[in-house]
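The chain below stands alone and is given in structure tokens; this is the form predicted on its own.
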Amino acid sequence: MELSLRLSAVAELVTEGNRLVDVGCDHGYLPVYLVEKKKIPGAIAADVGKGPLSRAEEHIRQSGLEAYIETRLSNGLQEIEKGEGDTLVIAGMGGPLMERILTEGRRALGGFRELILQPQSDVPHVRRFLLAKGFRITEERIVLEEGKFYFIIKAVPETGGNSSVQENPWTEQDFLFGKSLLESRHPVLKKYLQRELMIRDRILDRIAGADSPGEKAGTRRNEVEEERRLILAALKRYES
């Protein structure tokens, strides 16, 4: 079978061998993709409704993978135990309620070696979030499928004395857009950034045309025009 991009863009930062947990499995692509590919032993396809469980058992019967992937009803880690897994892979969801899954979720996520993320908003918070729990982002991929931008998050725990926070601290522009996305010049990011740039541009020409403009419009502008400058500046990357 085929992945989407997507998916294709999470199932290659899976560490070969690892056991996977994928919470929100829906159809249980990622899963049945990587164990026919080999690249990991087994894994639990979970879903907190029961429709989306349903196509993936059905799904994973289809392709003779009952005896590698365990389908479980569980609203986030709830129903996961520690040690089950090696991989956990959180995709398609709002950033919000990726992090509650995993604050609510900290019994069972001690026992995870890696953290495959991609949230479909507040990325940059996510970034945040990692960082602050005690988390180290190795990898991030970022692809352009349908017009639709998706960055894909990759994290470990922190070991040891000192964070890599504090060893090679991050930048605003970092947080907004990838550390290492931005320091590889990721030719998607280029993309991302002009898109960005250009949204970034309408919104100053619409409060610039506006009859009276009033104070929260001068507030907006302010912000904006502090957007734009971050987004140039990380264009300006791609210059040298």
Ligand code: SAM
Contents of the next structure:
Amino acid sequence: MELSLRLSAVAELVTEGNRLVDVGCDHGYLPVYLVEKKKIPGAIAADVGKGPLSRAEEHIRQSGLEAYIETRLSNGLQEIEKGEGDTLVIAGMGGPLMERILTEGRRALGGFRELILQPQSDVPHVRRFLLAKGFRITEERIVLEEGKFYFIIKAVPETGGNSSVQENPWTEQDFLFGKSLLESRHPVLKKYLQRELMIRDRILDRIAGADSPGEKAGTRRNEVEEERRLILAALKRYES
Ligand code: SAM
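Other form of same protein, the form predicted together with this ligand, not the form predicted on its own:
Full complex below, order starting with the chain above.
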């Protein structure tokens, strides 16, 4: 089975041998792929919707993997017990929903060794959220697929109060664009930054061309100019 580029990047970040819990599994492609490849011994494929879950069940049955992948109707982590999995994947959902699932699922969350998250929105906020909740972001991926950029974040619980946030503080740029992606000068991140710059330039042109820009437009212009400054600073890192 072939996965999309986005789900392949998620799959690559799963540690070999780990038991997976995929919250919001929908079709169940990820657990099926990982078990078929023998990268993981088994998985729980969970979803809040009966429709998606039955799609996953059908797919698991067709692949003959019923003995390895359990399906579970669950709102977030509500029906997951602590210790049932090593890797928690939540992919293809908005950042705020993801944060709600992690907050409300605090009890089960404590049992996971790693989280792999692919938020569809509010990515910088998810990075801040993870660090504030005592996780360390160890790796990130960025993928461009069919004209859309996707960020994938791998995080592990901090151990022994040894906070990497204090040792190696994150800058605003790191939160916005991903520390490890910036450090590695990831080529896809460069494309993302160039596109974001173009969007800001268009907004500024529109504001400048408005007949009678009011106070609101002035505030917006200042915000966009600050965003543009941060994007340019990030792009500068590709020059040296
Ligand atoms: N994870 C897959 C992927 O990345 O391709 C599917 C993403 S799909 C766009 C989002 C899925 O999340 C849907 O199947 C939806 O039913 C499920 N979902 C939404 N809210 C949820 C919640 N609170 N708990 C569990 N699943 C949820």
